[in-house]
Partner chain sequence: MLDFDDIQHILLTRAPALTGRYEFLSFRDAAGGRAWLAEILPKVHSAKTMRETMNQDKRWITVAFTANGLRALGVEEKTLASFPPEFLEGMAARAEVLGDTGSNDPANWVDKTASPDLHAICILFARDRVERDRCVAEHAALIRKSQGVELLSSLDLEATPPFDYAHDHFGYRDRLSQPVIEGSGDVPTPGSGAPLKPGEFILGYPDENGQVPTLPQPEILSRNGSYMAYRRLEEHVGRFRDFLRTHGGDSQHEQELLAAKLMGRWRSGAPLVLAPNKDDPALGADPQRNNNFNYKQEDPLGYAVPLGSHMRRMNPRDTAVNMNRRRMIRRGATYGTYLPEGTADDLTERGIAAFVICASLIRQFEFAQNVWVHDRNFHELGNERDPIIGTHDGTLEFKIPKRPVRRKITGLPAFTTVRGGAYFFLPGLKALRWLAGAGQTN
Amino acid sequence: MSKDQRDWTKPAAMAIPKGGYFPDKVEKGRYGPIFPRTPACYGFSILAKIIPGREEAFYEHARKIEAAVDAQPDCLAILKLHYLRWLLFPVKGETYFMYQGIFDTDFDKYTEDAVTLFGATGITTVFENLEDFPRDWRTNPAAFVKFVREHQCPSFLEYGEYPFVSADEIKKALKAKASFSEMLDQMQ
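Could the structure of this chain by itself be given in the form predicted on its own?
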């Protein structure tokens, strides 16, 4: 079965080698190797130390994203996201940030699209509050990608209840379901 014809009707799990790549199947992208597509689609988990005293900036940024999505629900559409999860947590008296994202594009495209999105919307990246984040990230996508790659913590197992299905496919299925339900309601 080809990569694009995988069976979405049954759950799938994929064990990923240490380092995040299959040695015999490393695909090169514009900025280095591409992490493989898994049953959960593409994604990454970034772990980085925040600049001391900047904790509130993360909560403020979360409120800005919430407001932007409330005002324009498709404002993050370019990212082809399934899910995002942000966490702040202490490690030996210092605060770290974890950014977990699952999306439909490869690693390089996602980070390039994020830089484009931030420039187009005026929403900056919360990463500006992380130690060693490049100051020239707006004009230097390669530096942004380099930072993300250096702080990526590859997973070693990924699972999908509906494996390899894109966010757009899920939305289409839900629209079809809603249309079918509406049609049945009108028939009664």
Given for the second form:
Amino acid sequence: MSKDQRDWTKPAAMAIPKGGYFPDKVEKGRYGPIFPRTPACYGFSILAKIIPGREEAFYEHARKIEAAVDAQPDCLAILKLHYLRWLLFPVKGETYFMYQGIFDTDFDKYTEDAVTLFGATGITTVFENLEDFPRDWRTNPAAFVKFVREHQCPSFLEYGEYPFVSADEIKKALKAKASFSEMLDQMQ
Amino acid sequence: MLDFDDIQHILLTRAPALTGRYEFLSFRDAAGGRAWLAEILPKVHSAKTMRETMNQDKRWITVAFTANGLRALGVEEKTLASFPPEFLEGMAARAEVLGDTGSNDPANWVDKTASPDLHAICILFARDRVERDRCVAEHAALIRKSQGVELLSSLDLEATPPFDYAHDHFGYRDRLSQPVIEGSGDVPTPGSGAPLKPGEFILGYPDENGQVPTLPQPEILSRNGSYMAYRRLEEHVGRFRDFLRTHGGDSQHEQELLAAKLMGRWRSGAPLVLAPNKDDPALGADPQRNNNFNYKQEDPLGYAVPLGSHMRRMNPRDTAVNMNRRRMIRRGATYGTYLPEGTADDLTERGIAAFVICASLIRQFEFAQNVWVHDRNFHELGNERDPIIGTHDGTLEFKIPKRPVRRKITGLPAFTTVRGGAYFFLPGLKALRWLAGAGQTN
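Starting from the form predicted on its own shown above, please give the structure in the form predicted together with its partner chain.
Next comes the full complex, this chain leading.
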């Protein structure tokens, strides 16, 4: 079975060439080449320098996202996420931001929806604290995508303990398990 | 307020035509191309004229251009560069994004629409064949006298019998779910949603985001224009009927149900959400009822309409986000001869030649092709594409949710093949006059 075929029982690792693509099988998306799906699904790692002195905006933003997801748990559903990790880190006295996401659909597929969603949840408000973020992102999804692509730092190795399994499949499996437990309870 | 007297009629109205013809043109000479345009321009109806004269008119003409066509007419590179990249690249260059691979590859297209020489389309819809033949002869004469204008290919359109309602060669009733543009005066049928902001379909108006997107420059060229994606889709009628017999069994009802599962509606038009077990032709024919349903509450798991069916992919209704940013206007007609039921397939080409009209090809048409039609994992289905219009090589499947266990049909054949296609810019009438020479500076 080749490495990109689904076999969740076998943990898998994938070494990725420089640049983030396999040159012989680059898939063309609507907004440019698509980064490959790996045993750790699709994902991105966006690294950008923040505008000096804006750290507090990021902490405030974290509280805002927490409240938004509490109020409407499916508000990020379109992104088909597994996990998001946001962090700030210093480099030579300056502060950088990393936004790392692991998800089940290539970002290009739902770009416009993501831009709309980012607007609705205020994710873009925090992006506005990054250097070089396009000010016209609202009317110009292409500029938004360009920023993301320019600041994407592709992986050179990804690993999955249960490779190629989507979040929806995991949720289905947990629901099935809960249903079996319920069934066993009812049989007592 | 929409500029009804500037917008080409095809955007807002549907001609009461039973026949028609598409002619694909090339301009070897800019002045000759502009002269051709100047001559045909008075025959192109605006939405306003169309509405005023629909009852007496016998023919309706639409003119649109590829990016190469605008260039061939003498439009400057600086102007062209303000158009969206996907339009400039053209449909053939976007084949991978659109899923036009394998037998659908532009290299196999039959009408020269993949050629960089394709510059314009002239769309004729006519009430009857006599009128069509008259118009075709008249246009042939115009082409002959226009320096450097060449007919690359053409396609004759014929409604498919029975003529009392629009349907394709497979027999599915068509034109059941069309978006309505705010300010057009049209009223959406129940279930079709509220009218949409004009900027979703016409350049120069606010869209569903509440913004007026940046227009290609100069504005006189782009305002009241739109983009049209042309698709010539052959329908393999014999193969489709064989499939229904093979997988639907001996019962006529089971075969019809299978046809309905592929589409999401019975061939009569009756939606499976409202008529899950038995066809209801009266429901299918009733515009007040035949589009009045949703999925989230009425059919969340796809027991009526399979998640992968054509209709549920192309219009997921309340199960997609930002649905109003993905709507499209469809126009077009069937071509080729009718293959009566029970007749062996004569293997001549027949199908649908249609236009998808939208303000953004990349956000509307290309999204639908890329994600809704060809994402094999749409709705977590795994190994499926749109069963009717997706690209198929016999390795994909179609799953029909059913209690106690779903039915899975493997080795789905290709029921359709893309035979031609192109991206056109559909200018307003003022823009056509500008292109014809009056307003151009060079």
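For the two forms, the rigid core is made up of the largest set of C-alpha atoms that agree within 1.5 Å on superposition. Residue numbers count along the first chain shown, from 1. Just so you know, these numbers come straight off a predicted model, no measurement behind them.
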| Once everything's superposed on the core, is Gln152 shifted 2 Å or more at the Cα between the two forms? | no
| query | Any chance the CA of Glu112 moves 2 angstroms or more between the two forms, core superposed? | reply | yes
| message | At a 2 Å cut-off on C-alpha positions, does Ile123 qualify as shifted between the two forms after fitting the rigid core? | response | yes
